[in-house]
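The chain below stands alone and is given as structure tokens, in the form predicted on its own.
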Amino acid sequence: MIITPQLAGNVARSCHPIGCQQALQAQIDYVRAQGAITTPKRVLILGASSGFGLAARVALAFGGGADTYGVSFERGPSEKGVGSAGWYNNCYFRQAAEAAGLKAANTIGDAFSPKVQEKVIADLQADFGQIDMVIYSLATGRRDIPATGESFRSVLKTTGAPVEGNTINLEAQALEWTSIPTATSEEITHTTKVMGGEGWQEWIEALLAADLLAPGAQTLAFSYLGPELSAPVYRFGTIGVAKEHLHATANHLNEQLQQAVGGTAYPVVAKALVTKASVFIPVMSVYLALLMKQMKANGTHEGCIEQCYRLFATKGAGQQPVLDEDRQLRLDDYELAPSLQAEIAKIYPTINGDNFKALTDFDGYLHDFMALNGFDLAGVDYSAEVDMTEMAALKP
């Protein structure tokens, strides 16, 4: 079939599979051009097949010999449709992996699911043994607890007063207006247990008593914090609550990794990309294009293989991490310089629906987005036809 792409608003209902491969080797190939890093040898990504937790595997594999496991919620092709991207990313990273003689191994299913993480120990303790490194990037929209029936869900709500703004709509390729309103105190409640740190504390107590953490083992989460522009949407919105508690949470599972293993845990703060959940997070997007234009324009724009590869080789991760006064490893450095964010509050009230397209990176933040499924690389003949019994026999 002539796989074409398909988006309604800011989702992607479609992927190219052959294209997704291609965007992945791309990182792979960055990795290798920057050199061998030191890095762990053991590690599972909690969440590894998009974003951040994707880059940080390719980072570790292809960058330091790591042995990797990944866990993440992703459908293959069926008479549904071609599947999701992040179950082609899983394919192909592992085909590369075991090509460069590394292990590699998948679970696809639910992280927050005490069967998945029954699962996942029993095969770390069958294939891998005790891990050096967890790494935690899960970002989704809910959390079931079997045991007691409940259902979260999370929201992207202010906690203070409504926000209004401007936010980019990928399918039309316009600016929306969107008032953004205070979100209630279940409702703020909610989101903690979807985004916060409550599901890294579970996997790493579990992961303590099955004694599959290694002396010396190190955890990581992948969080945001953003400058004051965006403040009162992320920082101080729902999912500014949630990483409160993911960053505090960070604090007492060094505290009880210190304890049992002498291990440490830290939350790394990155800058803000164009991501499978960036996207989703309303009025951001108008900022971070209008970020993208004036970090390429200054030459220090990163994607997520650049700033997990910088995370491994410059900012100790996995050694002796540097770290700020509150015990986090900083990658959105270069996005808080304060001459960057002042150019950029001059330039931000002036966006509106006719001038944003030359005022930002509208083109490379709709790229990114494309890329992120398959779509808009070059190299990739998109009108030919994939052979979709091929990609079914694909595995993970």
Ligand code: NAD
Second form
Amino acid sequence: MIITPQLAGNVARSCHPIGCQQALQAQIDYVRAQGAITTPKRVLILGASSGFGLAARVALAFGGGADTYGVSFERGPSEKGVGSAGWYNNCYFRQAAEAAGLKAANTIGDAFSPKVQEKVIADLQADFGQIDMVIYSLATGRRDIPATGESFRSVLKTTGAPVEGNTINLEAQALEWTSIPTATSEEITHTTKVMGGEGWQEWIEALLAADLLAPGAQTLAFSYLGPELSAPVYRFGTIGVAKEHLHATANHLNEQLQQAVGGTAYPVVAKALVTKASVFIPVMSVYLALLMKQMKANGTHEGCIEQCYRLFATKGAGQQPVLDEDRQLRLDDYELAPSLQAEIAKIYPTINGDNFKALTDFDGYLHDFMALNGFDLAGVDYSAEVDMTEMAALKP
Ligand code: NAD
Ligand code: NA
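Next up, the form predicted in complex with the ligand. The previous block was the form predicted on its own.
Let's see the whole complex now, leading with the same chain.
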């Protein structure tokens, strides 16, 4: 079949498997071109199929020769559709890693589910042995707890006074004036249940109980803080409260791991990037498109793979992590450079529906979003038939 992009608002309803393979290969090529790095050798990645989790996996495997076990929530091809980009990322990652002589296992399922956790632990015991690093990179709107029947949904709202601002609608290629309401305390609790540190804590405790963490094991979770400009929606938003919980969990886990295996836990504060998850955060999109323009202009622009390579190559993850006074590893150093943020703060208020394509890197933003789903990539023949029988035979 011939696969075309289908956008509904900020949601991609299709993906191009061949494009996904090419986008993954570009990440692998980037890491190989940068050169070998020292990384942990056996790594479990929760949220391995896209965004930061996938980029970390590529840096670990193709930079450091790591064996990786990935958990993600994705959809394969069926009568209903082509499946999700993350599905193909998993399949093609495994192929490439195995071709390079590395182990690359995947489990597709809900990382919050005790059944999935049990399966992963059994697999690790059978095939991997003790793990040197656990990466927590889940981005989701929902967490179900089968034992109690509870189901939590995260919301993207503010905890202060309601905020108004522009947001990018990718389908319409237009700005939309949105207002972000104040969350109820229940909504804040629910968002924290989903995007805070509880899931991370459960995994580390289960791995410790199964004696699956090697001496000196490290665990990191991706996080974001952002500048003053986005604070009303991010830092002081429901997601920011959840991240605070995640950071508190890091300190707690750090003590637990120190005692149990001489290990370490820390949050990695990354830069803002276009991913499947981030385009949903109201108002952030305009900031992000402007950030991309300014960082490209001053030569500090990075994508997930550049960030994740730097995480291991220069920030010491897995070795001696470089942490700030709050025990956070900062990959947002270029984003938060004061001169850059001053420039952004000047331009941001002047952006409107007529000038946003010129004042921001809207084209780059749209390209990055399309590329997440395998579209808009040079060198892919989008008029060619994709053999869905072949695609259905791929294994994650
Ligand atoms: P993403 O959507 O690209 O990746 C999310 C991953 O989580 C995918 O692999 C998905 O399959 C997996 N996942 C979701 N729900 C799951 C479930 N129930 N069980 C198993 N796997 C599940 O998102 P991302 O942007 O890479 O986000 C990862 C982390 O990085 C998040 O904590 C996010 O807050 C953080 N972060 C993102 C940005 C950004 O700008 N995108 C910046 C800094 C930090
Ligand atoms: Na991820």
